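A lone chain, given as structure tokens: the form predicted on its own.
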Amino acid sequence: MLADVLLDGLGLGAIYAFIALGYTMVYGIIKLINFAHGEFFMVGAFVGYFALRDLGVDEVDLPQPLPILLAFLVAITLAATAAALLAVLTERLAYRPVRRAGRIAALLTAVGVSFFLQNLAVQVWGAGARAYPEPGIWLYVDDLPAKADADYKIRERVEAVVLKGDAIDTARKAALRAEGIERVYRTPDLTKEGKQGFVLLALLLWTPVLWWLVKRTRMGRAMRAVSEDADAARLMGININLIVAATFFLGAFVAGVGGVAYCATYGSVKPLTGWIPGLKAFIAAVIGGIGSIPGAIVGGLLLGVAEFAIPALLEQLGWADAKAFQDALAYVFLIIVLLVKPTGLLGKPQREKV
């Protein structure tokens, strides 16, 4: 019971952390709460959806599970890149013109961009949820087991051409080939726990890469300089617009990875997919300390665990409907953290000259 709660919480928390990194990086550079960040997450999830459904990367003739891993890798790369390019375009067209107009103008612009992208996605892809595709395990007809161990399909059909338990003798294989069917596939046995473990592993691998980018590269040093004092950085020859665009690119790239991870784990995607996870990720960034990269990771993981652990604890104490209030309890957790430490767990007080 406890292990399941922790795994569910850490898996969801890792996705929150992926999204929260974008919030905290953008805020750290230009003090903007980018409420459109959840829509970058959503667009990345849709690009991953089409990559898994249409590219056929899982049909590559390699030993398993390499085709499945390759299909997910291609989907994640395309999703992250699409989300990042959309973020750069949004920053150039929507945020840069109002950057000096004050925080309220920038905040209202971010909310407007969020609603615009949501409604654009509804017009392009429809309002309904779509089942998220999974790569298949492909076999040549001649390699099918004598007794089918699963339902097998071909790409062009929804229904199975071979049912689990069917006898696959020489005559049946010849009949399939006569229909022009050379290869068939079955859905892999990817468990939710396995997907959550993959997301956690991805976060563990990405964290040192992000640390290196921010702390050890020229671009990272420029980001930190702009964060400290944009005017002084400009006088030192740093291209502020380039640094801000790079920050949006990097933050949205990570969000695109989270989009594929979230939808692959929970099984569907829709135009409002990014709304609640994006809001929760913003909460995670605030809990960890908005502007702090380690804080975004810690806040995401803590919020994910709290979202599962608190209802489970309350159920044990006798509140049978605690899970129905799971989202509300996440906000209660935010309030408690901010009452104890208003700057967030790893945030630092900032003094402004007046």
Contents of the next structure:
Amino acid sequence: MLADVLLDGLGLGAIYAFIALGYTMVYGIIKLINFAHGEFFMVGAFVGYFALRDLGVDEVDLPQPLPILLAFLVAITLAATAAALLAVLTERLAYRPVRRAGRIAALLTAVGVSFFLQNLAVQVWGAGARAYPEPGIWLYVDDLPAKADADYKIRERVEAVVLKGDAIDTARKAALRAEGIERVYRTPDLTKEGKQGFVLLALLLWTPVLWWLVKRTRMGRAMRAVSEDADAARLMGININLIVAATFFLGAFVAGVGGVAYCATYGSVKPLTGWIPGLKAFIAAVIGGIGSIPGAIVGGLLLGVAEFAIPALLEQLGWADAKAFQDALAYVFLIIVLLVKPTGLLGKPQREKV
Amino acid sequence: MSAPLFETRHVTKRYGGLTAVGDVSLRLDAGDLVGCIGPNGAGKTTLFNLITGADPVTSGTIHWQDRDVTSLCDHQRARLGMARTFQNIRLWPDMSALDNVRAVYQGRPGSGLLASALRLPAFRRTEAAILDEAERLLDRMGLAAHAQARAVDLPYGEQRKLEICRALALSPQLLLLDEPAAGMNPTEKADLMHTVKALRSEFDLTILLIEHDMKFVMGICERIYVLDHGEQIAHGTPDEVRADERVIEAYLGGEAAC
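Next block, the form predicted together with the partner chain, ref. the form predicted on its own:
Following is the full complex, with the preceding chain placed first.
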């Protein structure tokens, strides 16, 4: 019970963390709440969808892990790169022209870009949800157990070919073969927990890479310099436009990875996919202290856990409907954190500029 | 006569009806150590902002080795070889002293995200060279022991030195010092005078400094420009400036005696 809540929470929280990283990096550099960030996540998820579909991941037999792993690697790379390029383009066309026009103008631009990208996605890809491609387990008709141990189908056909518990005698096998069915397919036993484990692992692998990029490379040092005092950075020969573009690239790249991870875990993608996770990730970034990279990770994981733990706790205490208020409770959690620590858990107090 | 390293021609900056800097023409030849003085509000810091490109000029032009650089923005001018320090210290407070210096090297080739992500050998070589240079600069300014300390945690005098360090990391030809002696005691000031002179020959610098402290400016600069209400009212050697009627009237007053 406790382990379930923790894994559910950490798995979802890792996704929030992936998105929150981009929010926090962009905010750290140019003090912009980039509301379109959730849409970069969504576009990444779509690109990952097409890559996985065209690579034929759902045709691969699950017992062959290598091709599947490779397919996911390719899909994630393509998705992340596409999201990153879209972010750079957005920054260049929409945000840079208003960078000096004040924070409200930039914020409204971001909201506008968010709606624009959502609706563009509806126009291009349709408003409906699409099932995310998933590797399956294939069996030859001859190898079917005498009593079917699961639902088996063929990919082209929606209705079931063999239902769980059906008796598969010689006559039934012959009937299937007469229909031209050589192999059947069933959905894998990959549990949601298993996938969430993968997402957590991906976050664990990403965090040191990001840390290294920001702390140990020239680009990262310049990013920190720009975020601490952009005017001084310019006068020291640092090209702000380049640094801002690099930040958008990096932030959206991570969001693209998160997009594929999220949709592969929860099973579908649609143009509104980025909306709620984007909003929650923004909350996560604020809880952790916006502008702080460790804060984004802590805030993401914490919000994820809180979303499952608080309703579970309230259920134990006798409030049967607590689950239905999961989202509302997340916001209550945000309000409590901000009341206690207005700069977020790892945020720095605002330094007065002389 | 060879082209000056740096020149402003009739540079003017107006904010609405207020003329912060009016018709200032200033010339620096390679190796010069020049001061710019004037009472509070004379437009000295504004002039620095115009020189570095932090503020655009209203009229007039700015020249670097005979090239008109008026339209270049601040980071491009910095890359030409103009580095500055600030009157109010503008270090990156939460970064270490070492990183404050190293961040300046961002524009070097081989610094791309891709190169760093792949840890290419070229990236590692440049990174090692940068570390080497940054440590040498810190060592030169006596800050080696503080390399890992956050800039904001350094004592005031050390922060000032770190700002000079950071400026030197740009390998500048022209170093602009904005009130380098502000807040220092006489011993520190004497020390700084010595350092500034020494840096000029060590790094082949041309130096322009703004300073309030008359003794400091008179003691170190070969030529002095005097601004008052944004106007350039005098220019010459310290002795000439000290004797100038308008300067005495506008600025030095009773102080001239000391």
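These numbers were taken from a predicted model, which means no experiment stands behind them. Residue numbers count along the first chain shown, from 1. We call the rigid core the largest set of C-alpha positions that still match within 1.5 Å between the two forms.
- Relative to the superposed core, residue 283 undergoes a Cα shift smaller than 2 Å between these two forms.
- In this overlay on the rigid core, residue 175 has a C-alpha that sits 2 Å or more away from its partner position between these two forms.
- Comparing the forms between these two forms on their rigid core, the Cα displacement of residue 56 reaches 2 Å or more.
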